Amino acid sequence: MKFPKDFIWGSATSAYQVEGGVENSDWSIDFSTCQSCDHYNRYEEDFTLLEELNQNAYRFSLEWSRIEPQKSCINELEIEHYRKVLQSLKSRNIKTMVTLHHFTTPYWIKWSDPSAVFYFSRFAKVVFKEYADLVDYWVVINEPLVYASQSYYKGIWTPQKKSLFSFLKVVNNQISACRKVYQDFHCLKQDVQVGIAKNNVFFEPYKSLLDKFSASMARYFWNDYFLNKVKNHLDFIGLNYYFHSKIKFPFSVQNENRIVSDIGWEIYPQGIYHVLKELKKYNLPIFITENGLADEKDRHRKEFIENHLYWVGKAIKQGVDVRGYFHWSLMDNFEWEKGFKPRFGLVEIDYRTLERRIRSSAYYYAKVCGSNQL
């Protein structure tokens, strides 16, 4: 199976996960990453990994918090430092992905005030004007959803609220966002590539004619709402896909669950055809944004990958246009309420010595980049 001429290939990682002393942010106040990888200063040793994997794209955030770590007060070693960053990648020709918001914000703002869009839109400025040159895709928000649901209706990230008049309200400025960003950047470059990385979920029915009301339900709330509002205002959707959910009614979720990552997420590689399918009607350029899964002994990645990018290939066949693959992650990172046991990457870590190991599934990974072609 070959893939499109220009496909990029890829990993994924985000800022706070990966870097290490992140301090202004408000997650550093509940959870803190200390060293973490370190890939704030082991950036060059990461990429050269990059290279060694033959993949020639990368996915990362920039922090927020370190960029502007006082309201209205932006740190010019950081915004030297994200330069240094992007200067490296584009050096070794590796495309650079680079997305606004992924789960972390400043201390000093949440995204259930009404200034939230203000000062994320004025800090999104701020970073296009310094790195537009260096930057080929633009991320607006990370897993809207996820990151409303998690930190304002179940409560289990920070701010560890349960309402959910605020998870509208989140939803609502993330929405506003992103057709803010998407203005603001094309006002200011007319060619530049703006998109948001969604969490996107194959919802199917467990057997009853209730229980595909109900998938029907959860698949428009889930994925279809966000996207339908802010679908104009998109260059390119980003998916990222994990999930499959067998709905019985109401909203109760029977999988089968016959092979399973080591935090219990179920495999189920053929979902992600369905999803690129059902993301078809929005006529965009697709990029699979983050594609993985916690396998610490490296049991069953190179299946994963082999599988997932199987389906890929179909979907593209029949005319779904998916331009791209990233997977999450490049290294072991910070696996947020889960801590640092969940191992995503394809290059272990050693948390005491920092040390990186190429697990063996990323070389299968990196013949499928070198070739293009399964």
Contents of the next structure:
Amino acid sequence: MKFPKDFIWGSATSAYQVEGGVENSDWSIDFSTCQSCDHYNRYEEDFTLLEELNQNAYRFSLEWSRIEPQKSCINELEIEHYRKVLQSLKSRNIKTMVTLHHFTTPYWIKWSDPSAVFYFSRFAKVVFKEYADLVDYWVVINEPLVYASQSYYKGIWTPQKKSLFSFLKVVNNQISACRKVYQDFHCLKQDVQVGIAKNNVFFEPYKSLLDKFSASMARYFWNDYFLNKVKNHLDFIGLNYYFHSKIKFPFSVQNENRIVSDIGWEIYPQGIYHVLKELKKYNLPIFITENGLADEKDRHRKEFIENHLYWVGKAIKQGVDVRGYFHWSLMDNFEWEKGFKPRFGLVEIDYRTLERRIRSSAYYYAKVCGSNQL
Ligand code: FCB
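Mind pulling up the form predicted in complex with beta-D-fucopyranose next to the form predicted alone we just looked at?
Up next: the whole complex, starting with the chain shown before.
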């Protein structure tokens, strides 16, 4: 199975999960990551691994709380840091995809407050003016609904709110922020590429007509609602695919879970095909911005990659405009409320010595990246 010419092959990380030493974010108070993978200092070494693994693209995020630790104070040293990171990638001919909001914010931001739109878009403009020539693709917000529900509805992530009203306010502010950043960037530069990374689920009805109704409701609210609101302000859609849900009326999940990852997430490769086909209606280029699994012993990762890519290839053959694939993640990292236990990396991290060890599945993926085929 051949992939289109110029297909982009890479892997993804986010600042808070890999950098270590973040002090002024809203997460730093509850879940300090200490040194984490120390990617902040070891990015050159990590980019050498990317090259060794034949990847030609890297998705990562800028830690807003480093760049603007106090309201309206820009830390020029951090601006220079990320410039060096971007320059290093460019010098290695690696395409850059930069996320502006990947779950963490400076501690002084609250997304339920409309002022977040102002501060976030101001931050976005600051970094755009610095890095416009070094960034190939901008991802404005990562998984907006996951963030809004974990932080403001379920109360799991900081600021641990449990309120439907706050959740809705956050979503509304995220929609405004996406539109504003898209407009600002396009005013500043014509040929810029701006998108979001959306976590979409393959909702499958369990059996009955009522189950079918529930599945389509779930699809409407979780997969389509946000995209419908921002679709005229996107140059591409980023898809993060992890989940399949077999829905029984009203909203219970009846998965068979035949194969699961270390953290119990079902491995269901054909779901990515269905979700991609659903996205076709937006008529926008699509990147798989995340797809991966927790698998410490590397038992399922090779097959996971192979099978998911098979279904991506099939969607492409049927006319879905997929332009690239980013595996989550380049290296083991901090998995939010689950801590350091889940191992999502193509590269294993020894957290005592910070030594990097390439897992064998990563060599398989490298072959795919290098040959542009399965
Ligand atoms: C996604 C997140 C990413 C990572 C993976 C496992 O929802 O975007 O940061 O935690 O899940």
